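Let's start with one chain on its own, the form predicted on its own, as structure tokens.
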Amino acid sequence: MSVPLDRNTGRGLAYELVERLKARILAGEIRPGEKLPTESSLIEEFGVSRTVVREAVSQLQAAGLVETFQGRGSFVLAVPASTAFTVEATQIRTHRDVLDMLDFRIGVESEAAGLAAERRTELQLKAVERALVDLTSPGGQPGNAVEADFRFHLKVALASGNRFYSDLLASFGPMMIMLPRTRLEHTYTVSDATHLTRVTLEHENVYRAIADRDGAAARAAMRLHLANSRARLQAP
């Protein structure tokens, strides 16, 4: 008999169901090529809604653990070998490196935002919204603002439905937010109210476009935000 999902973690039922199913897959209880339990059986086993089940399966798809076929169900894929791409903070050594990182992010994250607008679920949109709320209320701690900023970008990447975007951003970690800040003049620090207001507005524009399912606007808003970050970095 299954152990009930923990409803008090604050991480959401879909997250808890993903972790439970992922554990079964990684333990070999559901082997590659085998079918996941049906929606109805998961609903009955874990006492959750159909929406939660579908969100969990969607996240497993994004993680590359299952593939879903219309009318046939979802099947477990072989666990991929680790091919992690990482950029250590020590590799970003010069001002040019920081600018190049932002150029790289502009290309990657603009498309991720566009896909997020076109593919996101309501639960994924809520996750982006929570990160935005955290960004606007960092509790007076610059480190909290950095973490919230990173979570926002990561949640957008997750909402794209393409695991390569989220894997890549996850490999960067919060350092992708912090590094540019270390090169900025004091007027552009994360603790500066004017700077934080400007950056928050740019994030809000990305969120609104994703909420409106406007892919073109989401791409443009993310590109503008990161281009502005680059311009602020170069400001005298």
The other form holds:
2 protein chains.
Amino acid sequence: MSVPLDRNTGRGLAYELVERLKARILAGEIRPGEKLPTESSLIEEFGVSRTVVREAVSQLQAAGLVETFQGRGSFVLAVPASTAFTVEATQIRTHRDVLDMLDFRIGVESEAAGLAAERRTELQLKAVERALVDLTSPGGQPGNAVEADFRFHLKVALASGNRFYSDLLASFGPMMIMLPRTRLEHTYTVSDATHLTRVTLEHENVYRAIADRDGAAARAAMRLHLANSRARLQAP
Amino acid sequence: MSVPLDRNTGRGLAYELVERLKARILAGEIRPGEKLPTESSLIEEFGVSRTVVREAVSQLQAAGLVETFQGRGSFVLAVPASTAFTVEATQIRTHRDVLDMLDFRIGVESEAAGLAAERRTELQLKAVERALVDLTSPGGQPGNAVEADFRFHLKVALASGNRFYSDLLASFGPMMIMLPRTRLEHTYTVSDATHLTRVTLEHENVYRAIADRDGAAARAAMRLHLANSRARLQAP
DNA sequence: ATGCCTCACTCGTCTGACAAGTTTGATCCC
DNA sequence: GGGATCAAACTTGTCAGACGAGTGAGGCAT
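Show the same protein again, this time as the form predicted together with the DNA rather than the form predicted on its own.
Then the entire complex follows, led off by the chain already shown.
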């Protein structure tokens, strides 16, 4: 272990260190969600100064490979799926991005739900209802659940009759429900029954308000649902 | 010159500096091939230590925006000029599109204003204030007014600290303020003094709520402003 | 058992210093 | 004058030490 850095490549020690760490991550030696060695460890292992280590980690950060938290350390993010998943998949990576996305969805979707309640047609309501049933029926795999969740939110947006809302949600795709790999496992798979019933209840509240043509209730219900989702993630 | 860095964004000084420099490059203030200010200059201009400056430049390097040579300096590379949001610049043509757009903006911008009130930094508030002044000063042509109006709304979104809001507004551009040609003359140019003062007042209300850190008031003020704009168009 | 609090650990920033590469300009020689 | 030479100034690269700020674990009192 711990081969010292080659000091004669002409591109700088920080560059060398970045390459080493990148290789480790891409090779899976440090898996997504795991912690990068501390700065002190890297200083010892590679025999360089803290300046170099910090610059290297800083570049990994800029490259979207790790996310750093003061007082805790740097954590490896999901490896950019080389299969060209979607361009947008690279947009939500860090923990902060997820929280920001939920704040964004609060603004967009609560108003969309309100408009949906006020302007929906019977047909649109039926579509929302179908999505809700798909979501609550215990039929599918976890992957299917994300898909169904997204479809419910999309149908609500469609019921608003405003193409800007529905187009925006459609452009996000199911990705908007997805969560970062870092501590996702910890918070989402631990979804005990309590979690699921609570989320289901929140969805039903949104649906009922739309069915009742109660705009204010629909806005509140959707805001509550998303704010709760955000809270469920923020302090695991 | 040289506005000092905002030390309260919670993402670190280096991050702030990166954003500043990135903005300069993207805005074309430093053209491809030109030299970035030296580290010493940046230290002086932004009042930070060399550590921060070096990390920032290092990140620009990782992002592929600059290339650095020992003993010479950092030079700006070609600009990719890509926007995060791929929301197509959907044309707003029909009268209904305009109303839908305003309904959409109600959802997006009222929440953005609320978040801005709750999370803004002093620097962001100053930016909003400047935009407001530009808007109220009777200096410019009508075209300039649209531009200034847009800038105000964008600065509010930026003050939310959530890139999804600001990216979305930025992707729309001043176009989102524009109105259909059909009855534009009728509704906007006939804008007697009453109209203008009323709109100005609405903007000021938004600003004041953000300054007071009153999230609920900011949401209400922005919603009112956009709802009024909608009403001013709906039944002229 | 619970809640609070201290303390060690980690990252964020600052300061000062020296090494290594580049540019500039004065100097010297022709 | 023109060209080669070289020292000094400037720029980036690296090192070392220090302190502040946020986090988390373990101990302590209740």
